[in-house]
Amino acid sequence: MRKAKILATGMYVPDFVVTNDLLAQVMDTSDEWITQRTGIKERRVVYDTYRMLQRLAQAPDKDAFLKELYERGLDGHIDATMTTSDLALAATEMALKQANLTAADLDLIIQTSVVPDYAYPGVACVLADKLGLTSTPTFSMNQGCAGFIFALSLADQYIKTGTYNTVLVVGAELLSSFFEYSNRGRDMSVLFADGAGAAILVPAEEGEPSGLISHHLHTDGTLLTKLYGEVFGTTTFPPVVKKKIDDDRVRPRMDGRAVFVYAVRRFREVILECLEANRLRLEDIDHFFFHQANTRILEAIAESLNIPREKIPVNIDRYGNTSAASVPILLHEACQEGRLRRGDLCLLVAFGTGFNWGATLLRW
């Protein structure tokens, strides 16, 4: 059976930087509070969010500003300047350039996001349109922060079976538009940000050591209310109605304590599961690419399993939590910085809404 490998990677984050100090101007928080609890110093967001936060910081009556924002949009305008598929496109174009390929060379696109451009079709379909593709099949997934791991496993199967040869996997998130920047929405709005990461998978040459080795995926739907968002879902009728906003049912919800406890537990379990399945020890792994959810979670996992900190790259301080984009962004930066060497064993792990969690083992 064939083996899939990652040929090239790409990433994109918007130019606009939101510091903790800016957030402290729009809600009761501080740089010290955010840094101690999350490890985040700044995050990247699209222009619409950045402009809104600048205006909100200057507003004499912040509650009135937010009320008008949700009723009329910013200055009466509601059309976004950048969408999730735009972020995905930028990361894809970088990966294609690095692979010396064109969009026409892609046999399949698998894309994962929490917040799509439209209720339907999915982001992958919109991305195909922006790439000028008229027949290439696509999948749009929503596995939360674990989306890239789930998408990698799917791409791997298509290459292993010989169905497709060149598969694009993209994790793209435009989350900053999703949250309420107020004391009420503070628990999530200080965490999440915008960005995209992409990988192009192809068959490895016969005898080549590089390639994806195994995937370990899990879901526990009984805990979905610990991290969820209704937005335009059918939990209400009609799905989109002003009363839904008035009743505060479109704002995302998170039980931070539960997420922390379950994330640390499931990270540990799936890491050990992967190692046992492949008869490896922790010290055999050269790099642990963990979803950038919170530095406290990363530290707890490292301490629990006695993983050397130098094996766990961290960029959440610069980008925030970019959900399904965080693992591919981390992977791309490691490639660009020359930290990945041929033959290195890499373990990719993520946990998110669902709860969904999983791990992918690969040799670079």
The other form holds:
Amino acid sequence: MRKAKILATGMYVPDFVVTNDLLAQVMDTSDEWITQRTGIKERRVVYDTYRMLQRLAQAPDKDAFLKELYERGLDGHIDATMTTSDLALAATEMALKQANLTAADLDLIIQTSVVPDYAYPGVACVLADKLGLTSTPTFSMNQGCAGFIFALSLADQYIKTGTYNTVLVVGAELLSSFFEYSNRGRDMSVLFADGAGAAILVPAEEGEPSGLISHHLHTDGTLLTKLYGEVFGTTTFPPVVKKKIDDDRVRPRMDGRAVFVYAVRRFREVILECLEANRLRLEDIDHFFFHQANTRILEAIAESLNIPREKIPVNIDRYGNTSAASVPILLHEACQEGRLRRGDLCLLVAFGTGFNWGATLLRW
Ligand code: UT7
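Since we've got the form predicted on its own here, give me the form predicted in complex with ligand UT7 too.
Below is the whole assembly, all chains and molecules, this chain first.
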């Protein structure tokens, strides 16, 4: 059977850097707390969020500023000069350039994000439009932080079966539009940020060692209220009304401790599941590309499985948690830095809302 391989990668993060110190000017937090609890020093956000944070930092009455922002129907938070699909487009263009391809060469687009441009259609349709494509099929997925792993597995199936040859997988997140930069929103808003990462997959040559080997995917919906957001949902109608804002139901929700504990457990389990399925030992893996959720989560996994730290690339200190974009950004940076050699065994693992989690084993 055919095998799929990653031909090229791309990434995009906005230019605007939000330091922990800037966040400490808009809410009760500190560089020390954020660094110790999460490992994050700074993150990137789109201009609109950056400008809003600057204004919030200057505002004499921050509660009044936020109230006004929310009473303008949430629209005031972000003027949408950049949307999720724009981030996806920038990462896609880099990957296409690296692959020496144009958008017209793509047979299929699989895109994954938590926060879409519109309620409908999905981000992939908007991205296809921005790429000038009028009949290339697309999937818009939302598997949270695990989205890239789930999307990769789909791309692999289409290539293996010979249905498609050139597949774009892109994780893009404009999360800063979603979170509340206030004391009550501080548990989440210090963690998440904006960015996009893309990969272009093609069939491996006959006899070529490179390629995707196996995927291990899981979902447990029973714990969805541990990490979820109502704003774009249809569980209540109409989606955003003043009462809902007054009832404080428009903010994303997270039980950080529960997510932490569950993430460490499921990371560990899925790594062991993948190793067992492929009759491999931990020592056989050259690189562990873990979703950048929190350095303490990464350390707990490394410690419990005894994985050498140098095999676990980390960039959460610079980008925060970019959800579905975090694994492809990490992968892209590793390629650019020359860390990856042809033939290296890589294990990509992610965990996120849903809960969804999964692992992909591939040979670079
Ligand atoms: O991709 C998956 C997405 N989610 C995650 O990966 C999240 C996983 N969880 C975590 O990363 C951690 O649970 C957090 C970083 C969110 C929180 O760290 P923690 O060590 O679990 O802290 P905690 O929630 O137990 O809170 C400890 C204290 C609380 O104060 P009290 O009740 O002890 O007085 C919080 O109110 O820290 C307070 N706190 C903060 N303080 C300063 C919560 N957020 C902040 C903040 N700055 N940003």
